[in-house]
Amino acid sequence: MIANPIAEAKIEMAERPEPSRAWRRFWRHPMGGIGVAGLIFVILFSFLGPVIYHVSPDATNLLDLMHAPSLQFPLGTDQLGRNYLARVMVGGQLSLIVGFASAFGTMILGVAYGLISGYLGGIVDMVLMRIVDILLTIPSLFLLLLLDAMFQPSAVVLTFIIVFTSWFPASRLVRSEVLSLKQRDYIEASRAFGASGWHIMLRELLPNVMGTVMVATTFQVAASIITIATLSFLGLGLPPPTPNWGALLSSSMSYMYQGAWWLIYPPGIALLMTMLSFNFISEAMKSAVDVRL
């Protein structure tokens, strides 16, 4: 009996996991709710907090230098008498905005590159992947430092630098998924019906790699925030007085042995909570989109 490829394609498409089912699995995962709650708290703290606690993060007060936490200053003041709670709140805005923007740009570039490379295959795939292999041999920190030294730091420039140095793994991940998916029966059925390459890539392959892409994106947001903090900690981030969590940690290190614990723990805890929230969300999403489960 000769198999009908179109019928097999319909069966295979019917067996794909539904988005609603994946979301239910996500919310049933114990880490999913914890990660989302933690992320919502961080976002509200960074963006709604300065609206409620309306204090300038850059206003100096020479009469209250290095003031310990109190009712007047819930997280104390820094070496210039600036309200530290206000600075930690505003510092989270830059970290989150650049983190989300750079992760979004990284996924767009990586998905487009990997999608084209995997679908076209042959000599095009070999050339494109060799370019990625060469770029991966260059240490990412070296590229970050080089590009950061070449351009005047700003939020936009920092976003583009992170995107340029972070899209290589995403492209390889998407390419490997596409190489597996393009051999499926529903892709062959689309070709048999005369679908163009762009139609197959955008309407058939792209939706089927979105689960993997979403998981990778959450990891990339966390990695981007850590990258921003690392550059700022090394003194290569945005220039003062723009606060961010990495810069706050860097400036507080010289006061670590003077008992000014309130300058170190708040930005460190904020970074840790953000990383854990994204990691929990990533683990829950990975379980939700894994059809083997």
Second form
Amino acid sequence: MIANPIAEAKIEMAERPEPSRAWRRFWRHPMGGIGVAGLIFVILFSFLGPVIYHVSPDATNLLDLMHAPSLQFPLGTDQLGRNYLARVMVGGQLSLIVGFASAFGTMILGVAYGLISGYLGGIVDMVLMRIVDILLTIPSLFLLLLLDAMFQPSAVVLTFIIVFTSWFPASRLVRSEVLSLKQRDYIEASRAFGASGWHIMLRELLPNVMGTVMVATTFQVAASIITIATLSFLGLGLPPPTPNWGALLSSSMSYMYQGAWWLIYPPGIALLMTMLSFNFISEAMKSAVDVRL
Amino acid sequence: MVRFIIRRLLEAIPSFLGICVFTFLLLHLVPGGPAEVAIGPHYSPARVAAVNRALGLNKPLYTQFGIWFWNLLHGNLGVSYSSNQPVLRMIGQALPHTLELVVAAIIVSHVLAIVIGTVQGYYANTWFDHAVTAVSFFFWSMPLFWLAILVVLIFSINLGWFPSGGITNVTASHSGFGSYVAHTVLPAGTLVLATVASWMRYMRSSMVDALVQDYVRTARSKGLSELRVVFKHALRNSLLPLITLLGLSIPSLFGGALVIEEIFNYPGMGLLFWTSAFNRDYPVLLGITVIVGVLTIVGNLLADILYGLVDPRIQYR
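Alt. form predicted together with the partner chain, vs. the form predicted on its own above:
Next comes the full complex, and the chain you just saw is listed first.
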């Protein structure tokens, strides 16, 4: 038989290590696809939605205060007669952006800290991990509230505050992975070839903790979005003029007794959908790369 | 056992010191002191200087820390800037409420999680398991504050079963206790709903792991009843991860209590912290953070001791 390049390529594919296999396992997991679809929907709703449904979220209609949902106002209006659908759409934008940005920052800081601590080991490791232990005893919401009240942050500052208060668990996770990877033969071999510490950390160890890191990042995006919403709900967090889900829910509470249910459900459902999507994705990822968190 | 506890307590000292130094520095290195807030609209540099002098905020940082820490060791957490009350008394009034909330939630949530999680693990991959998993994913993903709003909306406003906020004074009224419990049901119940899902999932997977172990097969082959095998042999071993989880989740429980106290206007530490954060009331913020840190350390210690009581393989030296 003539050598068939396509067949050979297929064999090569099948023997390809982790990433592609993990990828396929991710899609085979029932939650993976649902989670990705949900997330795409939420992102489209928040970013493409306002482009298609072209109504200002800030325009007040003083003749249409507190309207229940109707054809003219699909999700009703709030206490200033603003179109609630437009507000809920726009409300997701900053939450999602800050959520992704802070999760990214958190992982960079946490991974760097964990890599260094785990790789160097010994006294450095002990001191660095002791610091993490101490920071973990303070409820992060308390820290966030403190920093938030002191800085009255913009979206960028808020991102940094979230990064500052949420990198500890990631650093622990990475460190414990590194501790076990460090013992493997290939690290020993790399060192025997004269590889520098940086090379071992970034080229040998980092790629092997990436699976864990990806799962943890997904968790962290969800956690960051919840944190932003919680802070805004508590009257801190993102600065007021642009609506966001947490703040929308916070103001909806004042009209709860008047039976304004349409103010309470939409932002909450949007948040819930976002959380469910991320949790589905991370669940599928967890089984795909086979890590335990 | 006693030696183990003493050793753990000694180990906790650096952590305690760390929490104190960290929180103190965090609060004092940041611009915008409490003087501005205390003075309000009649703001002028001279007044700020006067207030700072009166509060001791013009001294070097290490002196301020030394004074504060010395007082702390003597049980004096200072005086609140905004209410002029001793911080210890303010915390003393708020702490019991928060503890009741958190402890009640932990107990109810664990009983539920253990029972449901065990049954779920036993019937893993049946329709029951999938249904419970779906429900727990739902509650796990639910933002706590929205959950609390929905609880108020349904059980207080629509059904009118329980009061939606506040708390009655137990000592002042004669029908105190009943109404006190009624006021606690919704906030504590919300905290239970928020925590039970993740604990249940841990319990389930831990049960699944335990049920395939050799000692379970041994127990079965001895002819023990299924109930005894599951609830005595498998359960005891699968409780271990849950205990570790409990110790680790204490800080987030306090965080959750903060949100719930704010929504239910429940006069606990969370609500106190929240109002103090807005007022930049340093002594109160410091005091609460230190107390919560101590409670977390104690909680972890209790979890470790509990670990040994449940798992006979662990011996304390």
